[in-house]
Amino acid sequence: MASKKIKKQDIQSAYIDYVLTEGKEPSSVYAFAKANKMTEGDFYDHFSSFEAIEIGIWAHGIDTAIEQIKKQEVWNEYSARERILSFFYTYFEVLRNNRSFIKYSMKACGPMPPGKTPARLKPVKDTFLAFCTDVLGEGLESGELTDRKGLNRRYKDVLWLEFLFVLDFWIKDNSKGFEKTDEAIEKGVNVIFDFIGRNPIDSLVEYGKFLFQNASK
């Protein structure tokens, strides 16, 4: 009689249940597989380690959020600011389904030194930065954002820092429906876009250039 085919989702669900119940990783793949009536081969068909399971869960979360926002009928009409706001709101809505696991995983990561990204968050960072690069690029082309030579490439990094801040804020947020997190997203993203978008200072600089270039004419 053929053994039951073990699915990737089965392993992820069993792993999440274990770490949230025990507060730690299983002692070994062998022990984990035996407890869940599978072979080590079944496990390794899908994952190389427990960390790989967590990486996959994190990656699925951000992929799901981006897929959902791009399906919105108004997506093509959104400004760059609105697209980034939509991403943040949607992403943290997606995370709600695994909030306990996200809190566990972040705690397991330990302190994050500046400039260092835990392996668990590496695919999230890569996907987020690629997404922001596309959105910001369109914002620069449309004139919504200011083309500040030398600073443009840093815009996405500022948004990544905001992402990490909001993630930490959300984990600690005890407000009803995480309304404080929504407020933090709105205020934070708007402050960033007020800085990188066109503003009165840009108009003043352009006017100054105009006067300088035409002073001798």
Contents of the next structure:
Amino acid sequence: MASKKIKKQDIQSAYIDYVLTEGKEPSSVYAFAKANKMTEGDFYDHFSSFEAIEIGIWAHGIDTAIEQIKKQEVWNEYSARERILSFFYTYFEVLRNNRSFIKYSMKACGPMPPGKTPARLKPVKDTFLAFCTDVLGEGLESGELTDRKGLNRRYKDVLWLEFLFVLDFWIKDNSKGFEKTDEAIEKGVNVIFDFIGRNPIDSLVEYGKFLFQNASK
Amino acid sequence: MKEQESIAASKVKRSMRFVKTGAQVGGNFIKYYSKKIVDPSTSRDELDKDNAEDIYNALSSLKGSALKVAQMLSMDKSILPKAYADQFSLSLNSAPPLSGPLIVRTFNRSFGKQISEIFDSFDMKASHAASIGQVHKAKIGDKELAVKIQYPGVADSISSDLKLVKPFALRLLGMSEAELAIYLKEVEAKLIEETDYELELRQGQEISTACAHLDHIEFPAYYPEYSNDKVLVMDWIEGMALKDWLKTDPSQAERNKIGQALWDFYNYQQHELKLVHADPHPGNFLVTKDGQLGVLDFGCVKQIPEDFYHAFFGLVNPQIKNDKDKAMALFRELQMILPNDTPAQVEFFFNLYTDMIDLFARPYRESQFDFGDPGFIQALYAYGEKASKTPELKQARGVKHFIYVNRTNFGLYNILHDIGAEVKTDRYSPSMLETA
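Alongside the form predicted on its own that was just displayed, please also present the structure of the form predicted in complex with its partner chain.
Then the entire complex follows, led off by the chain already shown.
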């Protein structure tokens, strides 16, 4: 057995199969390796723990989505708003193929206190924030978004909250073809961009500044 | 346990949204009434306009089926005062567009292909919005196509949207909830049909094939290979919207030609096919460059049941005037006069409905009819106005098929009046006239 090369994907799919059938993670790496006719060494060649397998699957999902949208011809014509929308639609399309696993893994994360990211989602968050930084940076450059100095850094955090919200919404979504998730994405992202684009509050702030500087004279 | 809780929570959230809209709407009505109390001189027209705007705002933020009902109400100008109708007609071009990425995703999911793999060119900007979807222009080779894409979630939200519209409908029509129920069911069933683009494609093909021999009328070809329940691809018909065409001040001969095409189209369907395009909204018609009538949108098609057809068009027969017993029997069959009515009620409704049928049948009773004559349409409005102020009519009367058949015919009369056409009405007339 040991002579046969065990592949990363084989371990991943055996693991997914196990947790979805049993509803919990295997009792030990030893038991898992034995049941799949490999050694613990084979397992540790690729992963340090069961959690590491899940992290890998999550990371692969978001990488696939970003790779796919950048390949689309329309990508270069898209505004920042459309790029973020495109990401969300594609990402949840990718997740569809692994919906049961995602549901399992999110449940395994336990309750999510605000401001804390579970270990399983860490690489997803890093990739997502890096992606948003790029897209938003171009949006600021093109003037689509309003430069509000210190606030700029917060934009991507708001998008991350939207990400978590949509993920949770999608997991609970019972509508046909997850149409309600589509609506949640369309409406949510549009609201965020309406706010971070130039909006009436900017005018109000400017007017306030003007009054402060001139009205008392 | 945890899962159960969260599901309940999201349900609450969902109904909160509707409660909120409902509250706004309720607030609107309070606003109108208080306005009226404070300033009794506020003209009815102005008040109606305010109402319509607010209702329209509430509805257009919902999009989908609620918007459709608004359009349907606006169709029946005889029920709605003019200001409502004008505002509601706006709802045609109002819903916010779908984002490009969602369109791209829809195609990927439906056909497993990129848009660019299907079409040689595709305009990401919607050329216009329909009530439950939007239309894009695309090209394959030299062929120009119209691609209709449905808003996500529309089919799902119909029932809840209708519940939302119910208070408006109750107020506008002044009916009780139980009585309105049979009509709303009919409307709901039709609206759900409209969200199935595969059905629309079949209906479009069926009717356009059956009507292909009619003069001066043009139908788009449909492309089943690029269509499914959410995407519908057909020929792009180049032309002017009916309203814009009328602004070019066409000659009387041209008006008559388009009007005749419209009349023939509808009456051939009603009397020969017993299957009718039940959405005679001006937005569903074009005048092409060659001066033909282009017909779009076969989402709403009403099958006219044989027994209803015979009873209803039996009333159109001029002989009926001299045969009160027969007319009475038909009114009873159509449930316009009910078994429990007192003799006084029977007499009252008999006269009321006879007037209505007289008006309705007027175009059929001559071989040529001038819809441009303001007298006719004013008589229709006046009747509608009178009916809306008749307390005896604030209860459900008439079988459910009236909704779409009336909408179709009064809609048709309205458009023909707007066009100002004089048409030959004896070409496809009710078969009842011949057997009389």
